[in-house]
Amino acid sequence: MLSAEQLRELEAAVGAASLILDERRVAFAADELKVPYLPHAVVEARSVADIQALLRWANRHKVPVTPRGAGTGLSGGALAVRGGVVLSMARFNRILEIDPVNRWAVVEPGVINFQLQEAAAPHGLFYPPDPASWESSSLGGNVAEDAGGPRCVKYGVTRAYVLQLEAVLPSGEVITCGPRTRKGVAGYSLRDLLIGSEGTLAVITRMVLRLQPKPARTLTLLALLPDSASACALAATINREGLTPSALEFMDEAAVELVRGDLPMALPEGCRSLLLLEADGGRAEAEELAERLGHLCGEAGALDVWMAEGGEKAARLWEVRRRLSHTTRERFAQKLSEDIAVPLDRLQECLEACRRLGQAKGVHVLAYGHLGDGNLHVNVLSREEGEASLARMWQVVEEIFRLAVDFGGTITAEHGVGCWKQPYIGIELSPQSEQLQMNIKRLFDPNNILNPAKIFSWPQIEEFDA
């Protein structure tokens, strides 16, 4: 616990309009993971020397600092696991300048990723990582988590857009990383290591971030399939003719049969997969690529495809995909929702193997995601309370890791590892990378406050100790 000494340095240091000590902590304390750790303190900070001054307190008391953005994430990455205090940057929510002939936007971290796109579209311009939260997810925590998104299979993943930032480092200090130019090579990349890193070696406080032209026209098709092995070979075709759509869907037949009813059309029986696409660009470029998925789609088994350009029902397409993480969590008692990456020629295999695994186990396994890019959701789900039940979901989940990484993927594609996946951080780094990384951590943070006890394999709490 923090001593009253420490709370009254603490309070001179940031103010008190900024410290929170009361029950208000509990709406910090959790993240969509709904595994609540409850913070000591909380800090709203107002301004950077708010930031500067806490880190120099907790470095004297050797108390951990979590920062936190809006609390979207499912890694656990903004969880106060060792306690002490979270840092919230909500109150950095401005968008600081859209400049349309750089094309850049300069924006604070707490800034929610559809206020951005908001922004930019009176520009014609826009901004490309989307991910599932991108109406509740601030920009600040989509860099530290790299975070991805149904357009990135086109357009890449939040690191594509990442010009420069600026970050207080532990010790207090701060330092600009990276130029506003799109090249630009002078030393070590610093900005590209500290996106990804959740927030275990800076607290990012302003970014630079690249904004694309927006496309003049956006058409979506919906592929009713006969099982996820059409669909997976469908992603394979795509990709091999060269064809990139802005966006590749993917539902499987438990995904399916979960959301029937909530689509807003009806289902013919024989659909058990559906593929969801979207073509973008100039009109005439979009409506041409609409055309050649749509013909591979037939050749691919497709009962129908159905095409929408923008309106209600492309809109309820979308947002029957988006939610469907909250609605595995609505209808099961316990879910692991995990977000491994494998090669596209390898996408049915894996599928069917976690598949094997749930049966063997007595849990449903099911998956959807960004096809385009190897990025499956499984969900590990229970309709049974209970710790035995979680139990044979997690021995489910570390063999998913292991299948993911056996074929040449990965044990998180854009969630992160934060204290949820870091138990299993050996199944994919060798023990000579992630000691290579943690060193990289201590020389940022060697009193360890920064978000400690994330993403690698600390033996303890005391884990810097000589």
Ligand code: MLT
Second form
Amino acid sequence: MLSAEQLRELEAAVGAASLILDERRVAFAADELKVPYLPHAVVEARSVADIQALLRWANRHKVPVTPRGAGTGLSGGALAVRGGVVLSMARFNRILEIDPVNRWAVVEPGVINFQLQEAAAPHGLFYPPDPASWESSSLGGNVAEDAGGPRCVKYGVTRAYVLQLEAVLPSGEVITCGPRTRKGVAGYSLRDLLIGSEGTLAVITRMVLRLQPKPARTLTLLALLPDSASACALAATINREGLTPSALEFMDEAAVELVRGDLPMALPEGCRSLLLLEADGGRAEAEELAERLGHLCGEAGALDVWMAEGGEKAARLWEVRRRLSHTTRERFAQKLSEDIAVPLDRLQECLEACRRLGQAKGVHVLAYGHLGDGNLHVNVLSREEGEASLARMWQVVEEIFRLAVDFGGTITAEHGVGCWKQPYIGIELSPQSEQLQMNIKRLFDPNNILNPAKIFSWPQIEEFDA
Ligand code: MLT
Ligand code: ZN
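Could the form predicted together with this ligand be given as well, to go with the form predicted on its own?
And the full complex, kicking off with our chain again.
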């Protein structure tokens, strides 16, 4: 509870029209995983001044503030796990500028990724980071989590496309991080510190994002493979041969079984794993790349390689792939979806080990993901409801994290740590590294008001004293 006096002050700070105290708060309680933490209040900020006033108020009363974009996250980064105020950035939804000379877009953080794609296209430009949720996730959330996506195998993740950030510090001061130029080495890169900081260091209010010239052509290929071992070997071969597709998406045997009926083509008998590839570039370049990729798929034992330039079937294939996370959620009673990455030469070994871990605990393991980045979405699934199976699923997840790090990889390649992976952060970060990062957080936010209790192993803090 917030006291009547605190609420009066908050209303005076941000205005009654921006403050939600009734049942509408429910819409701001959960993210994509649908586990709700109801905040005491929601502030729908309309200006930088609102955010400054909110954070100054929160510092005075030591009330947690959790920034939130579109709420499509998968790690609990936007959940108000300690109560307090959720700061919704949804009204910061303007594309302020598309500049084809400098090839940048100036946007507010609440703009949806796909809206920027649509705004950039008439200028012959595009914004490469394309998380599977690009039709619903916000650019601010993408930057806060340093989101990836299928195209990142060629173009790199969100970090590579952030030029400049304007942000409000927990103290209420406004800072600008990074120049607008592509180069700039003055001092430490606070911009890079904010990218991927999961809303724990500052509230991003404006972003200058790099755009790329749109390739003349994009060809889509689907390699119908006998098993995931040949898919993993194929990804390694494509890399060794020096080819760079603009997507290299994988579905293992269990994922193929799940979506077989949703695909726009019948799969031949014996096809149990899929690689969805794209080749983009100049007209001749894209075609040559597609041919070389098709050839390698054949050599790797593909039963068939389907190829098209655009069209309904390619669109449907991408829809099935982008919906995979939802499809698994719809068809299993419980799901934990992870985003580990391992070096490309350890992919198959990692996948087999994950399956063995699942079998040992009696839960399903299904995998898909961005194979060209070594990034596997290992889904740990159960057809049973209930705490007992969920506990077994988490045990499997913990072992999967250990495996990924042992193989030289990471526990999170694109979704962030948030609150769900927080208990496991020590698997990847050394105590020294974690302490150093916690000290950085303390420097930015001495009262620990901004998205507290996330990422690191904070000692248990009492629910804020309201
Ligand atoms: C994806 O690539 O589909 C997303 O990262 C979400 C997921 O983990 O499934
Ligand atoms: Zn992904």
